[in-house]
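First, one chain by itself in structure tokens, the form predicted alone.
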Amino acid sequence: MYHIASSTHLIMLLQRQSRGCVYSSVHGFQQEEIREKLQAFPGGSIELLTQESGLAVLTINYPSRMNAFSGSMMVDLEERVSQLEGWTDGKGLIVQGASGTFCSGSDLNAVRALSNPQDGMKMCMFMQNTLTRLLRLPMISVALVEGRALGGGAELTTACDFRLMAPGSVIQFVHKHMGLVPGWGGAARLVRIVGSQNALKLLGGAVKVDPELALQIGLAEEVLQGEGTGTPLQRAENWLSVYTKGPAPVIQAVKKVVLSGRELPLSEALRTEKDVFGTVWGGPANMQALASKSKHR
């Protein structure tokens, strides 16, 4: 993914990032076996295209079930994630849906043949751990959310640093009305992201998140007003390049000691970011800007 430094901890920590980091066959996962039950449930594609800038956009594509995720595009978004932690260069991601609307969730077809218990469960674990790999990824991202995030939708805004909302735009936690809770890991993102008393509102009460709303509770950064000014894509990628300007190592390197931070206890992210920094100093960026010494212009 990209060069650090090769402490023990470290090395375990990468080892979890890009191998899934939630579950594995210790824990009775089985990734192949799930893969082929959700591949017979086809419909949709999840689309990738990267930028020679490092910039990345993520598109749900089932326009006819309002970008439902069939089972086959939970595989094909695995797919991409893996695709994306091995892409060198990247440096920023944004999350759409196509055709005007985010993600309503999980296509019921799927979701009723897979309806047991057990390979409910496996599902569960197959998505947790593409949608934490996601989160995990060494670049910055975005879900830029147009007309609703429902359900699985929702859990999917949680799995990306920032959310950005058109205007008229709804995010909803609608697992209530299906008599469930959000298995994806997005209501231990969301309790990390608004807090555990906000949470507890947009859960128990399937609450609609209008942009007013979600910019009070902070689970929206921006409302992307303004006619004129291009499309939504064009005024999310305006609005991440201001955190992605500068060479992808940087960039990198800024979000592992932030993830580090996030989800390490303070001593294991203290020694993770003195092996990051140890990464960038004295490479070429530094190496730069202290010829040019920028730091004090």
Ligand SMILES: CCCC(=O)SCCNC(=O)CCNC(=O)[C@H](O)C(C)(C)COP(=O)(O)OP(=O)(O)OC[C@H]1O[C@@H](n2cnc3c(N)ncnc32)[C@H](O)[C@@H]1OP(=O)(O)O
Contents of the next structure:
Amino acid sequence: MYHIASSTHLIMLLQRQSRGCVYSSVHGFQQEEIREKLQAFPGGSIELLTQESGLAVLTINYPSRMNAFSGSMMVDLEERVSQLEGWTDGKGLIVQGASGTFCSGSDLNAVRALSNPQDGMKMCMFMQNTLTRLLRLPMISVALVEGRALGGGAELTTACDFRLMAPGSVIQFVHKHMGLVPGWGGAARLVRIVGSQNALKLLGGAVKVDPELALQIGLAEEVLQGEGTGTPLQRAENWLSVYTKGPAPVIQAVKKVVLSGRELPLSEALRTEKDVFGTVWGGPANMQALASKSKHR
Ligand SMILES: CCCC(=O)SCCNC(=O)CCNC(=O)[C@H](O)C(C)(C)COP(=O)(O)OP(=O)(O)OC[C@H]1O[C@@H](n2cnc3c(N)ncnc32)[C@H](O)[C@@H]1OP(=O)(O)O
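Can you swap the form predicted alone for the form predicted in complex with the ligand?
Let's see the whole complex now, leading with the same chain.
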């Protein structure tokens, strides 16, 4: 029998779908098994700070290894993403590295220990799931790149909606030099950001992308200039606040309609847009705007 779902039910369904992982047990992926393996390579942490303003800061924290991802940090990241998925007041997210550098990719000590193809594939599925969920969070996300974003670190930047680069910073897909290709979803996302020609150049040449080149090819949105106007994090917060000003349900709706436009075939994206529209139409922000007879001059 066919049931017409209530709009709340439908939205919950959509939310679950949009949070959806790429891999599940159907693909031979056992989350608990790989979590256990990854936990055997400890070090560093992923810190999450949520603010009343609706902005959160996620920090990759392993300075003694240039913020490389240990196994336990991969597990940490998955847990922080789960926390953010449940944060109803969230509007914006900044992903940064500790101590003035972004992330130097996976911890080479863990990579060496997990170098057999089966373990490599499991780690790859785990990180693809996490980074897909990060990109699909119902908030606008920014990677704040200071210092270097190398290998998996470069891939992580592509799991954010925007990239802001500090002067002198570098994004480099060094995988070719390691005899690898991206495996955390970085190639698929990069093609969508800069196009296949540019992606081929960046991956094939393991090109060091400085802020100027990043702006030119559309990898970065802005270079955070302006010594004396606050820390790079404050400047990134200022930049993001322009897009997150307003009530959380409206900002989250903005992200959802853009996300569905980006990821779904047109007919499906249109239907999703209609459903998301239904959540804000006649809502508190809409009623308030109508009552105040606002003009947009
Ligand atoms: C699908 C994922 C694919 C991947 O991510 S593969 C990994 C790709 N990343 C790399 O190959 C980065 C290798 N590291 C480097 O090139 C350099 O360390 C880097 C980041 C340019 C920094 O150079 P320097 O400023 O000269 O500093 P340094 O080399 O002395 O590094 C400081 C300490 O950090 C360590 N480190 C940096 N990146 C690491 C990593 N990815 N895994 C494990 N340890 C890493 C480095 O070994 C050094 O430690 P220590 O002081 O010698 O004990």
